[in-house]
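The chain that follows stands alone, in the form predicted on its own, written as structure tokens.
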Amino acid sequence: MPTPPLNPHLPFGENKNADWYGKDILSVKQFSRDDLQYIFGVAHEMRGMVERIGTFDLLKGKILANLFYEPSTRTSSSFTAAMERLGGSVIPISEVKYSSVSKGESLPDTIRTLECYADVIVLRHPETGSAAIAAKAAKKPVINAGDGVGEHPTQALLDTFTIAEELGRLDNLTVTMLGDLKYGRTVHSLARLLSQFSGIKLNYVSPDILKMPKEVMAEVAEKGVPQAEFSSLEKVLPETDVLYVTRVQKERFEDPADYEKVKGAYVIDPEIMKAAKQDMIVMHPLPRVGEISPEFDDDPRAAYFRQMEYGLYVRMAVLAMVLGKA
């Protein structure tokens, strides 16, 4: 029997935001369709508040340490601005080198001291499994915002709530995700949120050596999501509802040749997208450095700077969900 549609749009309600409140936001794995059913309700109503007042007080006296061992401009960008939206305020930690952390201090007791001035902790941090660790240590909700090659689960949430928004389904699609799929946590992710849905079907396309790792795969394939590798687009892409694009990471490589011999293997242009459908959308985490021409992006098809103001209302969901404000 298919899985009913899911709706975005349905009103959000006391029960469900029972099951997050105090919780940590560590992978994908945590969300079952309903949940997702939920975050997406919470988040089409956060929109509907921005776009009709601009800021409100729901998360009032609450306070956001943004802790990132990493660059970041989306994300740490995108949770302050949720934050803030909500009326609440920010620690902003970006700069760790000049941190205690610089001094030798332990991730664990990095955590507690923030959570003594913090109600909740985004982490962004360079080794996978760093985010499980922090919310050990932590008695305070703990948000996972990249852990290495690991996972990006709001990332992932606010994708998905993409493709809800701009297709009006999440069943019955073809997905196809191009680039670095070895290093790029946002399609790991993705690929694990979306083979919730009936009717799913996921092309990869990526140089030999940056194919989506195989755990990954035997996880959707437990699903029974159909999945097939690529290392050219021309073929898929005709097929295509959602061609999801990732820059090639240089920083996650240790041999620079390798780099080089990949960096320009795929660039999505208006020549290119004449074989597309005029009914699907590109997508892109960004940033990014040559993979998506700028002359595509007046294209109705170019979804990728609608998907970052997508993320802004998902994390704002997040926040209030764990803060038991929703």
The other form holds:
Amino acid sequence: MPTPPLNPHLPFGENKNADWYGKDILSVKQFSRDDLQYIFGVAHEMRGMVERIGTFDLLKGKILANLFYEPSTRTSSSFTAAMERLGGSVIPISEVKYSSVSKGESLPDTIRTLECYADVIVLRHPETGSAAIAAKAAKKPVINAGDGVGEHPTQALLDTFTIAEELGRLDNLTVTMLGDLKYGRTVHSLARLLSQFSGIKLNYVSPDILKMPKEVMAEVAEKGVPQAEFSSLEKVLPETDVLYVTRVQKERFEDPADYEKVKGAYVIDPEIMKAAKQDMIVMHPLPRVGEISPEFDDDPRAAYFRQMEYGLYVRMAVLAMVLGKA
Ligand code: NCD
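What does the same protein look like in the form predicted in complex with N-carbamoyl-L-aspartate (NCD), given that the last one was the form predicted on its own?
Following is the full complex, with the preceding chain placed first.
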């Protein structure tokens, strides 16, 4: 008797009933506190597995399409590493100029193509809302790795995981976001995600032309989280538990002269950090272009390199979840 064909929709060991199976990850608005607790539990286990055995076969045979229309070092390579540590493989498309995108192919068509070959698609794109457009075109899960100035949900997950691991709590924290709060998608996602916790206070320090968008502030206010805006760091640094520094997003300015005016607005260095507590952390999604002096790197409060490593475990967790293996 011939062997019956395998059901392509239900590979061995997959749990189609798991909450996250087949889901797109588009915005942090999808995550409740309970979800975060679950994801961080999985990320924690991933860390243990990587430390003990390095690479294992949880996603063996699965393929990730890593589609990047904007530059990336960390997000792209950590998704690749996450997939490979889980025994899966990756189709990397980061030079879109060498793909059919340069022939004028639309995003939905590129997505429909890639889902013929891959089980999950990670997308970074310069336009806000592009991840949602891709998700609409795809039957396979799409993970938003940054859509213009919109959101960067997996970064916010890893940022929150970093805070939880480093400070041991997510409630009762004063978080100060510094730099380009207008164009920085990481802070848009992080402010929204943190607004679920109690006793959170958010300070926004930025030049006048780079303030946190009103719609993000309105969403955070709805959760009852106090927010305050400042142009200087001095006043809020001593009370800060998490200082989240961002790069001024040169590529998103309409007028280059505006960028020149604000590019060096804040620089964190050992002298400035004398005014901060000892039991606080400094984070940055990276890349940095001068807003944190390398002289501060050896300070135990400098968490930005550890933050990148946490990102690997969180992305492993997310991939395992949407592929029904967590
Ligand atoms: C950030 C991004 O791309 O939004 N980088 C990252 O993903 N780690 C921040 C930035 O580019 O400044």
